[in-house]
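The chain that follows stands alone, in the form predicted on its own, written as structure tokens.
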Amino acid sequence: MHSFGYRLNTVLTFALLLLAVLCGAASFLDAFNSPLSASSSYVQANAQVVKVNRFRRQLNGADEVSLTFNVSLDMKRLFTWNTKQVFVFLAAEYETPKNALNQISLWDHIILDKDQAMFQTKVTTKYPLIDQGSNLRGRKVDLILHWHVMPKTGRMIRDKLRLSDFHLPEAYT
């Protein structure tokens, strides 16, 4: 007869075996469930700049950029049954002689659930744009916003949507 011991390991054994199986069949039929095809018309966004609150240089030189923006979301749509939570950031970019792409992160926001993924709100930028240079006057600025989908088992989509731009002020305020 067979012990205790030797019983209970392979009952253990075949849990974390179904357990396995379990997990990587729902991360694989969770790749049929995935807005990652079609996420542009998952998400339906838009952000405006209200205001340049203040244009400046610093001590070293470099711009220095603060903004009021309005931004609306309606993520409800990248929810399934596996999202755990949903990465939201908006982002500047922009060129320079220096740089092609230059990239700063304006405002983020971690959306826990689907009641939460539809709001609308006037936000001061969380982090400056400030640039290495003085390459900000008179400078067209796209407002990218990215999102990261984080499910609960199975590989995270990443995406992203041009929402609109603007110009910079000439001169500083």
The other form holds:
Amino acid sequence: MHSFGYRLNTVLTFALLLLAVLCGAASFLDAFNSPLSASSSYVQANAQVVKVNRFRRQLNGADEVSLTFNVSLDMKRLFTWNTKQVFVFLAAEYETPKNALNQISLWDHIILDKDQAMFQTKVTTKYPLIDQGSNLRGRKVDLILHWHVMPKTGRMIRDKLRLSDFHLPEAYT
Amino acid sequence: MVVIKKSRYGDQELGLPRFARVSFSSLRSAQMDWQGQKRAEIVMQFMLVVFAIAGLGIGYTIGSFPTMMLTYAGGVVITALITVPNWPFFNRHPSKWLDPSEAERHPKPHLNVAAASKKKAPKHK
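Same protein, the form predicted in complex with its partner chain this time rather than the form predicted on its own?
Once more the chain from above appears, this time first in line as the rest of the complex follows.
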């Protein structure tokens, strides 16, 4: 501590160390309010397929589906003082003879604020459901809602919730 | 190794009023005395920890992350302003070095070569 530069360096380094501790403490305290394991009980959501817009076979032999569905979400309880945003996406899951599990993201959304976390919309698939092959006729498809809670500091929490399922038509439209 | 830098010309060249020259003269010196250094370190650590805890407490109860960060940042700036410059209250116990002419009257003792213990010569200008 014998010179100006030395003292300045010490202050800044110690301040930076305490900043790291502060961020760790903020992240840790946050975990008390929204326990990691019960995250899915904090979310209420529903999604129903309204209409199959298009169901065709592409030139390369893959099936392609475009849907319209109603989504209603209530994710207010996921937001704490340490939450930066919540990334939500709806995934379609189904089984084919070729793959035991197929997961395809149909629609996603970024929620920046607690006020924006409750809404209902009617929306078409942002990303079409494209199969590896042509196994979709008459297939049962589950709709699963996934969310990533991104904090300002700390660990990202990922969770999901199974919403509903539907059957694709037997023939192409 | 510690070097004392003292101005030869006094404080007139600063152009400050007389009371400022007298009470803040330590600011121009790069060297803080030993007791002052210890004090500065303790004050710095204490203040930073206090501001960190205060920031966390205020931010958590209000529920605002930016509040916590701003409180802490303000605390860091205040701490730096108090502990980093060489304020007079860090120089209450100046080290008493020997006057050069006094040192010459007491020459370095002549050491036995066989003893082979090294002594540092006292630094003086």
